[in-house]
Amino acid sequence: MTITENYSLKKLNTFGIEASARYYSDFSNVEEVCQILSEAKFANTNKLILGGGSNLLFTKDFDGIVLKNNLKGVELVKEDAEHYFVKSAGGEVWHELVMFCIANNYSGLENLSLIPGNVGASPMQNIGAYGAEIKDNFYELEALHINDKAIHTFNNAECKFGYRESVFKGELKHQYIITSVTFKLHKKPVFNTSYGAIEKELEAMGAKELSIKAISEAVCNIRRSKLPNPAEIGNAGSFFKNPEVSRFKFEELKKEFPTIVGYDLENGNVKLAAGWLIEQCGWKGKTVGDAGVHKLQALVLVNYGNAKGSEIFELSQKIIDSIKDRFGVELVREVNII
């Protein structure tokens, strides 16, 4: 275990932004971060999680440790008539366990192919995608408090996951470490292509019979033809949450924007297309320096060689502000910023 000084972070976020935190080091056991948590200098320090680093912009340096999660082992713990339990360890490759998944026949997490990141943070987010989440499948989690170094176990009700939201971001923010995360996956497959463009996918790959693979494909297809990788173009996925609405504000809005995309919720409420609402106000495709919006999604935020974080976060406020402006709708930031 080796704790570094002044550590360049650029290549360990998703962005590329350069950044440096003031101490850093990663861990690869539970007894690894709990020395580290001990070590009286670090008693009053900032801490920083880091997992895959897909979900974060620093906007300046981080005056503190940060510690990178290197966690690493999947195994099936149980099984029951109808499902299997998977249980990760935080720092495994999200794409990778659902490969694994895939491989062993375990469905649920099959519409959640290619998103970027470690397993560690997807419960944070309640990541999601074509029309699944986390907490569709997830049974479990086993959490390290910073302060007394004791795990505890989450169930999902006390999770709290809502959309893009658990008691991660909320009120344990920044108190616990995940240490692994338990799935409840379907030993009879239940496939999930209610998320039209899967449907349209499968009948362009010719896929002759409906599997939990083939779903896996589609999806990656349709990401891959959307979205930037990473690797190439540095970005953090989607970069704003979609935000949500009374009806009768979507009704109001429907009169003078009659082509306005919504998607109806249980509550009532209807869930905006924030890509939509940002092509509207012209930014798809637009850069400010090295600082731009995607040409192909404009949800995603995108650094095109040396931009700072903070000049990406300045494009995404002037984004919100003109949402703000022509359509009375508050965008929010998914990205977490540092």
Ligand code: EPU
The other form holds:
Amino acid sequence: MTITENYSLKKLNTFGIEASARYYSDFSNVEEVCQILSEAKFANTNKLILGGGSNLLFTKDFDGIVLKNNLKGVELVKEDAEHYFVKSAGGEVWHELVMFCIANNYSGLENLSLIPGNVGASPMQNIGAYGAEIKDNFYELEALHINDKAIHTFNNAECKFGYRESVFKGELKHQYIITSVTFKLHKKPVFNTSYGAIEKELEAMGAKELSIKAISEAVCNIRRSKLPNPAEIGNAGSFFKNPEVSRFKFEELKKEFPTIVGYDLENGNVKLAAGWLIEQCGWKGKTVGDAGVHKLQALVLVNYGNAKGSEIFELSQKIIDSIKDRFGVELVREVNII
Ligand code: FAD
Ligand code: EPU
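Let's see the other form, the form predicted together with this ligand, since the form predicted alone is already up.
The complete assembly is shown below, putting the previous chain first.
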């Protein structure tokens, strides 16, 4: 564990934004991070916990200490008649955990294949894709309180998971470091192919037998065909959340925009496809300097080279304003703005 001053974060965020941290250190065990947190020098310093850097946008240098989570280890901690309970340290790579579960025939995370980032960040916004969210298979997590340095355990209800939300993004923001997450996985596979594109892709793959491995491969294929690879084009996935509107508002919009895309929610509201709204306003494929809107997925903002975080942020504001003007709908950023 070494604390470095004025550390470049360019390689540590998938947008590839040049920004520097006043102080930087990684940590491989809880004692190390507690030691840093106890240093008087850092008592009143801003702290940023970093995983894979795939859901944040640096709009300026970080005047504080960046702590990169390098906690490792995955273990089967218990089982009952129907479930395996798998505990993963927060610094493990998410997709590698998914692959580990598939290799062992533990079912539940396969629809979440290929989401970038680390396990420790996965509860932050209750990652979701292709008809699943981690809350569906989440058992509990352990988190270190930054001030009292005690480990607290949170069960599913205590995390207050919602669509791209949790208590750690809300009322407990900046208070905890998530050190491990335990998932409750099925012994007898539960296949979830309800998301239309999966069935189609399984067919195209010629998959003879349904399996969690086949579902994972189908999800990976769909993702690779739609989303830019951050190793090639800087991005942080969907920049905005899909907005929720009342059914009344949806019906009003539908009169004016008959092709508008929306999905019914259990609470009676409708979730709009933000990608559709953004595309309709003419943003898809647009660039402003090196900042841009991806040409295949309008919900993804990209850095084509040397865009500044502030330029991407300004572009996102213009998009928000134009959607508000045209549809009267407020887009909310999904990406964490630093
Ligand atoms: P980071 O970006 O490092 O951090 C994100 C936030 O969590 C920051 O506020 C950080 O301070 C905080 N944080 C990180 N680790 C911890 C910790 N251990 N304790 C406390 N706070 C912490 N997301 C989806 O939900 N679904 C998708 O389908 C999806 N697709 C994506 C596709 C692409 C190409 C990309 C680039 C991103 C995508 N994302 C998606 C977003 C991203 O992968 C997830 O949000 C992921 O969980 C972020 O993990 P990370 O380790 O990179 O977090
Ligand atoms: N659409 C357009 N134009 C576009 C993009 C999308 O019209 O440029 C419309 C299409 O009608 C399309 C619909 O929007 O059918 C939905 O698009 P897509 O299936 O690509 O999904 P999304 O709603 O854009 C969400 C998540 C993704 C997740 C996928 C798959 C959010 C904010 N995004 O995207 O998550 O992978 O569904 O489940 O909920 C992320 O969070 O970073 C992320 C990539």
